[in-house]
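Here's a solo chain for you in structure tokens, the form predicted on its own.
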Amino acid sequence: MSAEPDGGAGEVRLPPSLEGVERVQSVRTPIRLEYDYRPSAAAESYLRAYEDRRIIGHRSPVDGAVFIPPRGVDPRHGTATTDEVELPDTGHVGNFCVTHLPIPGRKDLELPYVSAWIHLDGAAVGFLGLVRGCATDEVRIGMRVRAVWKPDDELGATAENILHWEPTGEPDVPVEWAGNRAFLRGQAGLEDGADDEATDA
């Protein structure tokens, strides 16, 4: 028995121990990697909060701008970031998606399951958590959200602190407005009520 000529290069010969037996198609091999993640201070000061039901921000010296998780630098001018601003645990629904397929080692994720990113008030950019508390097609961009937390003797320094946010009941925030606009409607100066036109700009 002899396999395919390898590129022109002749052909391989099995040895006569492996004279008709079925070759390989596939190998199953076990991996595991492991991490081992060390957290900026910014990283670390926020990770911490979570300890005591916290959620911080660092603010951008150039505009105001309020980023979570905070990274220690503005990305867009590269300019450090050391105003640590407390946020609240409330906001909106920027932008969701439903999914059907369930990911490995979450059985805890009943399917179907809401990702979301919440965009917290008086953030400039939202970040990405579970909705629950209500049907999936409930779900909607603008919503007002809450956090939900552990249990007081389960928190710990890590962002899991917050095992999904609910919707609050209140008015939704108009879809105009909502996710990054947010933001860009404050740096406008705009109320609520100006027109739409103004926004988009």
Second form
Amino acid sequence: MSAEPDGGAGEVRLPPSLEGVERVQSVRTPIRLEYDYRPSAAAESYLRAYEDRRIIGHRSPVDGAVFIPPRGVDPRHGTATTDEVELPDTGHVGNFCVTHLPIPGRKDLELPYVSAWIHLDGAAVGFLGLVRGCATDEVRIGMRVRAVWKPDDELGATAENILHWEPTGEPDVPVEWAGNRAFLRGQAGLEDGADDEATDA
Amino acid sequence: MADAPLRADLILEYPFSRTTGPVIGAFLTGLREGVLLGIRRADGTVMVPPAEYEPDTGESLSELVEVGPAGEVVSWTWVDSPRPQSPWDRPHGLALVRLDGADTPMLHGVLVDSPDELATGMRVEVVWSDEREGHIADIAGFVPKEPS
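Mind sharing the form predicted in complex with its partner chain? What's above is the form predicted on its own.
Next comes the full complex, this chain leading.
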């Protein structure tokens, strides 16, 4: 008899001692890694700034691109970065994902939820955040958002100070300039608000 | 005074489970029922733990046979400081045990108090866990077998 689609499960013969017992079909194989996280100097400074509701990035000496979270290096050029830049807590959604399935260990995430690449104004790259404050099907690439912070007396040296991001109601960033293209737009000398005609031209 | 450097516990955890297929599933079924299983190869020898395929040719294997519950230590080492993830929380041996009726050895713990109690060629027998669910931990380990 040729191989069955199930891999021939019906052909596997058990000794008489196991006849009729329910067969095991799956096995637990959990993976767990425990880290003792120690931030780099750049990350330490970034986390400390959160205590004062400040968000900082690093400016590349090569072309001025601002990276967040700061890693102490421009990953494109391998050039060390030390120039701290304070960024506003406003930006836009560069991309996003609506999740309908629960994540084990994150019962605090009410379903469905939206995780998004948040591109802060002035930053060359996005970083991850939750978008709330509107229906999930209203979230879109280019949507302007602002940070919703924890109360002052709950602030710590952690990015968790930002509970989520909510829509500002401002006009969207055009899709063609959303996400990482926002930086290219700045490079082209086109600043927010003054250039819609220029980008259309 | 400068603030103490930041640190945080970071735990990355995935609660995976995987399907076993018919042969590994049978092996695990055996463990749950307190029966050790190997699989007969084309040349008549018995492989433990069983594999779905003949190692030399890739042909499907299907005949599961009972082995053990005692066997012989083929090789061993001593674990003085089990890591936190270890199934065992005290010093123990790790041994390749060739079960009676098997032609290949399988790896598991040997529950003795000192490496002085371990030797290549010694006879050991399986100790089953009190609660079994179809998992390799259904075997609590092996202990030296007194000559009968």
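Whichever C-alpha set is largest while still superposing within 1.5 Å between the two forms counts as the rigid core. Numbering follows the first chain given and starts at 1. In this text, all values refer to a predicted model and were calculated from it rather than measured experimentally.
With the core held fixed, residue 38 shows a CA shift below 2 Å between these two forms.
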